[in-house]
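Below you'll find only one chain, the form predicted alone, shown as structure tokens.
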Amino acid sequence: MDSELVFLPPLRRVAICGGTHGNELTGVHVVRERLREEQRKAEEEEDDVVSVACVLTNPRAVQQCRRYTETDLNRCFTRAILSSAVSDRTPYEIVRSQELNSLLGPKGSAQAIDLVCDLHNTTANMGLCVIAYSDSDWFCLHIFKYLQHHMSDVPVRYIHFDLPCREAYSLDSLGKHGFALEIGPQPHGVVRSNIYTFMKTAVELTLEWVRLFNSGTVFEGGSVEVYTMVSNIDYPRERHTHNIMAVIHPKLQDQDFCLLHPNDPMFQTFSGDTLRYKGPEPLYAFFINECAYYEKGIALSLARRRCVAIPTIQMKSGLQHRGEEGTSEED
């Protein structure tokens, strides 16, 4: 794999999106700052290497500083929802998802934008994560490798949600290629300077990588670590009221991406008892005690870690044969 050279088409159109969840403020302010910069540079020569669109995706939720106004926008991008009929009673976020599909998609079409990068915060202690639906999208994996190489002050990891395109539910699935940049810990409704700086740097490096790729730079292959999500675990709950009966155990709290072994402490009941992990195999825990996931019945997620070999890539020019385009998300 290391010696293989794969030619891929250029990424001419990129979208940087923030505010998909209106109280995750890092992405909101990164996008707002980029929009201000675009206005200041309006008189300058246009970038002929890549066209970058900055999108504030859920303006109503941003205005109210809420995750969403009626339903979670970042669960509204399945093909079924995008093709559904709308009326005066349709939740705002479903209407907005179809507007964004028209702007950035249509999803799964040749007209879709080349790359979507959606910016998110988590209250979990996860550092910076690239989250994507593919473990064989060479663009996403090479951008992750580039971020990991250049950002030594924060851990950078790649999370793979193993879902087919039809079932992919988040905004980044609208593009030909896409991923979320998730960074934490940061409370919702708050902006922390260090988290903002990390996210802004990650966006700048992503666009730097795209410009280099579109200019013909060869990116060497290698091996990267990928965390593939296996399952979610809910809090222990009372049978009749469905109220939670326990919290994340103090030995697990803030230990995102630790290897959770069978019989390790996982929850602590309100009466002080320890409940242990009963899974059949060791798995890596992440999104531990994420604030927004209480309503979704998720206390933490579990993943397997493995190494993925990625090839050397270069932008395809007119000299390369059409059959050398290599792996894409649709593959």
Contents of the next structure:
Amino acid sequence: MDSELVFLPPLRRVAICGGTHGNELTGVHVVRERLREEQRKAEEEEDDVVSVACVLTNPRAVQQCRRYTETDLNRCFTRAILSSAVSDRTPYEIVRSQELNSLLGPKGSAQAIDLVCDLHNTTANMGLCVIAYSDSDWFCLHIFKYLQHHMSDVPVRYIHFDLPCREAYSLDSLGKHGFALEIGPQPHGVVRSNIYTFMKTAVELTLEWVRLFNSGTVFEGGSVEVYTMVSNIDYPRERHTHNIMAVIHPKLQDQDFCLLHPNDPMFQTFSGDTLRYKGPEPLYAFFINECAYYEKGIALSLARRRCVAIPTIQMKSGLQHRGEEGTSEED
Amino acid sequence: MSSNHVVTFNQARRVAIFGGTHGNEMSGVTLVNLWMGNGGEIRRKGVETKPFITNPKAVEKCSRYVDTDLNRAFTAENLSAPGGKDLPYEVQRAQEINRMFGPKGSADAYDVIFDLHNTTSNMGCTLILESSKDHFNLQMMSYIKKAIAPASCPVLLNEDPRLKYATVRSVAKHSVGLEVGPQPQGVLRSNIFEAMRIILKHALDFIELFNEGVEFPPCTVDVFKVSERMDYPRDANGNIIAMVHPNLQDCDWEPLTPGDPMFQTFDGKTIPYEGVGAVYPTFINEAAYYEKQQAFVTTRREALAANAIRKV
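The form predicted in complex with its partner chain is what I need now, so please give it after the form predicted alone.
Then the entire complex follows, led off by the chain already shown.
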């Protein structure tokens, strides 16, 4: 694919979102700081290359410093939930997801914002991850390549959740293109300065890429490594209480993106016994010991890794974004 | 009191181990649940050791508290407040715990209570005392420190009436806080869990030896004495406008001298520490303390003399 040049429409409208989970504080403060900067610069510059909206998506959860108030906002963006009837008993986050759909969408329509970048933290030792539903959205993959190239102090990886558009449930699926920026390790409810600085840089680089792209820069293709999520593994639990009976093994704790081989230590029971990975193939472990996933029954996630070829791309105005089906002009 | 004087105490007959005082501090919750199922590990001759979940509703929600912080609730006013089921959950709970393990200040109170906590701060295994004059506790600290050497466990002394608070463990005659970190709230890390377990093992060994009649000779215990609470810089709405500086983050127990970086604003400026003399900060960037207006506390080092102790 090296010599192939793919033309893509510009990304004129971008949203930077934080506080989708109210206790993931990096995004909250990156968005607040950008809003403060915008206020300071208000009269000076009109940006005609790209217009950036900064949004605190779950203000009630942010105010309470909780992941969510009634239900996880970042699971409320399926078509079914976005079109469901609303009453005064509707959970806050569902009302909010529909408001955000009006603001940034409607999802799947021509009016939807071009790019959504949703900022998250994890307690897992994952470094910086670009998380997207597609492994063929050239915008997401090129932005990832750009971040990886320019950020040398933190590992940067691409995680692909292989879900068809109609099943996409997260905020970033509102835009024509979108991804989550996930960075850790950071406890929820805490802001670590190094993590904040990495995320702020990642957002600035993302917008820098968009400006360069919209101004006609050619971005060379190549090959990128993609981790495609395969399965989740829950903690061993007691039958009646459902309480966890073992903890992530000390050899696996903090080893996100290590290759877990069959028979490698995975959990340690409270009496010190080792429980081992019994899957049929070696897989890459990530989201190891993410706090919010205890209630979702996930101790760790597993992925396959492969190289994906990406084409050289350049902006061409007058083209339409292909929205749901992807952005490549060839099938 | 001359240091030659041997201080005698009654046998420690009843010891409690509290977990879940904050429902999202997982090591204590897990250890106490484990020992409630099978208490063999915490059994010692001559003493009843009772594991107990102090805030079960908060544990079930995996939140720090339901209505109010249980570990601030043991004031005289709360413990005697009328109102029964109309009281905040944790105040009701405080009254119940005071009945079961106290009454606070009386001869019937439990001899020792260990209260198990986690922190997001890089504090290692910290032991927390509320009095510099409890020779039984000081000797226990000395014993534990020797037992785990060369690993260390800092001892934090919080005795300043402006800064100390009415803890759940204050119901007992001898109260010991265990604070182990760093661990995110809601997360269970194997290394943190095992570290807490080992500290408790040594603490219970000490009690068993004491009950057998062993005399512990005079000793000196190095402690960090809480001096001042430092909040984040905030704007008019109370939102923080700076973060713990990367040079200070994770540097619990290391000296902080005037001029050293302390906070970093969101647009990158450094705010230095401007106190008098070197201090030893701790509880640096504890998640639960953002709402309590505390970025870290400063401490000063002190050597406390402990008299010899022996069972009566």
